[in-house]
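Just one chain is shown here, as structure tokens, and it is the form predicted alone.
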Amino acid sequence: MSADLIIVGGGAAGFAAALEAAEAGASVLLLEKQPDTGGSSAMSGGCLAFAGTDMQQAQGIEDSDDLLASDLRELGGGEADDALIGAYVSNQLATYEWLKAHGQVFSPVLEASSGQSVPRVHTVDPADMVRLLAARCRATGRVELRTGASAKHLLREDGRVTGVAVLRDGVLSELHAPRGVLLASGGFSRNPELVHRFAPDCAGAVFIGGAGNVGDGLRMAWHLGADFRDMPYIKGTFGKHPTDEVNDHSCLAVYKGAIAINQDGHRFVDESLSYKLLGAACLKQPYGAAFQILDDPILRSGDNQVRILDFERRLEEGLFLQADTLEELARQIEVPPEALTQTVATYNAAVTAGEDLAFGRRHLVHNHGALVRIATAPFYAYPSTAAVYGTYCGLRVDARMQVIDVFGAPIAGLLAAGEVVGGLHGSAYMTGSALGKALIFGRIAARTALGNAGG
């Protein structure tokens, strides 16, 4: 059995990708080791992070690929790698019309979340927009999908990679594309064992992701020598409750003005900084967790289609603890009354003054949004710890999406795109940036593949 090319993986990237090469004319075989499709995609938040779309000047957002690109280098603190900065933020705005003219409907909502300088977080319904994908790419006729196909080891003629073995209802099997791979296979938040070798700290998170997600691509291009980039910077994504099993998102009141603080009522961190850097710091915190501290005022502000901020339907699951005072919530929280209402004087006294100088907080959430005093009874309390939603690093590649391996050759015939590339992130992580690099990064490996069948 043979494609002009196979991809690895049932997600937003894979099907991005599918598409991509299926409207340029290419057949496409895409493989899906799970019963179903979506993989972590759709378990997401359906958060995207575009720049200068009609949405944002509809709203009157000022925001440019250079604001973009500003804020994605400052979150990666040095270690994102700048080439492919440079490919999201030169693709970024063709995606979102791209998305828009297969049908794809945005939130009318824009926030702003983590790592962001102005509103630019589009929101969709993550498994309604792969199966979108997956029905656009249906219609092509050039795309064909399986299902329960697990990918053991990637082919290779020449020195070129030509193919995949596939084990699919207990036959081991053979499939070619000579336009090559593309792996779009996802992390490997379930691995354990790599968890452990990559990230030791994480060992106090709570791990989430799709089923599948256990790091097969990356163990198939590690096995012909590919490079990795970011494996040191995984981290856990604060706000989720630590004893919620209906919702896998986390909650981020912080961002609408919440503090953080600890099982001994005191602050431990800026929380206008990324989520991953706040997840971080709370699994430093006794018993690694944390609880967000805010108002009536604040819970009010959240954006119910947004889940990240949806607050009011989690107090109406009973996530949120709530009492009249402050001293009350201590008490609910078990967290002493007089530190508790010590911690918020001083933190309002710094909105007041304008100036934070426990820990340099300024707005919000990174750069955007002025902050606001806790002082309007009843006053909650959201418990959080950290989980690890996905693990944001991954393959090295270059700009066109191509992998390379550990001399900086690329590996000819093999693509990769979505979570199990890493590089774009670096040390932290804006908000939308996976899903956004899921899409964007997808389509232009297609790109390569069809452009370069000769290597």
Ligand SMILES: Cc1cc2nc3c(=O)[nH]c(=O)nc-3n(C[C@H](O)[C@H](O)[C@H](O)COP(=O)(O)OP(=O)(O)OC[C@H]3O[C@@H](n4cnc5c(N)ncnc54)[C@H](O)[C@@H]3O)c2cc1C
Given for the second form:
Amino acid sequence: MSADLIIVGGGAAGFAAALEAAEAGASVLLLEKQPDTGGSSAMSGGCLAFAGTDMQQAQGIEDSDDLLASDLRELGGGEADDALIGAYVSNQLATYEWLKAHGQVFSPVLEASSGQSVPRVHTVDPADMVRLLAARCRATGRVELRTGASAKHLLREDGRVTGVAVLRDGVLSELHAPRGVLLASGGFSRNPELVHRFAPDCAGAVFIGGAGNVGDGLRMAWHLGADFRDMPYIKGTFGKHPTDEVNDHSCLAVYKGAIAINQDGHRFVDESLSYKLLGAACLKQPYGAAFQILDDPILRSGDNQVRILDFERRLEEGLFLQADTLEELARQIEVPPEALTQTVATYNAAVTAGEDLAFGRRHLVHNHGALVRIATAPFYAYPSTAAVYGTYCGLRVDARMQVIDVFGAPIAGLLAAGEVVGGLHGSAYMTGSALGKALIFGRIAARTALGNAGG
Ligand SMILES: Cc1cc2nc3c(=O)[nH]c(=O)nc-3n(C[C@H](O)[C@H](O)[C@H](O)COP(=O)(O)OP(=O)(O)OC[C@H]3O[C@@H](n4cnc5c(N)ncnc54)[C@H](O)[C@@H]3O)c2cc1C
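What's the form predicted together with this ligand like, now that we've got the form predicted alone?
Next comes the full complex, and the chain you just saw is listed first.
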């Protein structure tokens, strides 16, 4: 069995790449190790970071490639690969339009979240989006999907990757593709042991992600000498309820004006930072945990279309603690009442004065939104820790998604896209850029494979 191109992984990156390749006339064999496709993409919050869209324009939000690029650069702390930022930015609007042309529907409300200077979270139902891409692939008649098919290692002829060895139903077979192999196998958030090797500080975090995301693609490429990027910046994302096993998603009331306090009742961070940095700060607090403290107007400012901002549903689920006074709330969360009341009073005074001397917070999130006081009962606390939802690091690729080896040369015939790739995010993370990267880089990788038959 062979096809023009073999794609490993049936998440957003794999299906976007498959559709792009099939629409260009290529035959594709898409391998998914799990019984079902979807990976982390299907369980995600469905937030996509796009800039300069018609939706933003209709809502009077001024955004652009340049602002998106400067936010990504600033967030990456000088560690992100500028070529990958360029690849993301220069292909993002076309990918938004491509999704729409394929029938993707976006929630009408735009939100600002981690790392964004303006509201640019475009929200989809993520499982539906993967299903839509899969259906569009099927409709081309050129994509064969095999589930329960686990790629085990890459096959090489004369230095070029020409196929994969695949285990399916207990049988190991070899599959070949003249256009090469595209790894879209996701990250390794379901492999805490591998995470620990790069980021021992994450030991106290919760680990969430697609069940198959244990780093197979990374290891297959490492075996051929692939280089890697951003490994030290694996971090847990802030806002995961420590004991809730129903919701996979974080709750980010801090981005609507809540503060984060530790068990001693003290703030410990500028809450407008990327939620990866908040997660790292949280894990350093006593018990590796914190509380988001907010009042009623902040709770009501949530958005039921965006999972990380859907506060009212979490309230209905009993995940917020609630009290008419801060003293009573403090007793419920076993924080010294005088510490909590003092912390909130100091913070409110800072908001009024327009200067947060303690942590330098200036906005709700990144460079967006004016701070609000926490003053109107009832008051709420959301217990929060950090969860590793994604590893956001991995194979070094160039702007065409060719995998680069440790000596800086492309590994012929080997491409990668999505969470298996490192370099875009650098030291922190913008909401929507992982799912965005899966789609955008998947499409780029497919184009490279097709333009690269011999190379
Ligand atoms: C709860 C949660 C919420 C998130 N929310 C957001 C969000 O709102 N916005 C955002 O930008 N990012 C979000 N992320 C991160 C984002 O979802 C992922 O980074 C992105 O979806 C990765 O897409 P992917 O296609 O690269 O990988 P995945 O969607 O994980 O797909 C990889 C697939 O490859 C398969 N696979 C692995 N190894 C093999 C193998 N050897 N052979 C065959 N198949 C294999 C896996 O089983 C999996 O199905 C979230 C993640 C989680 C877990």
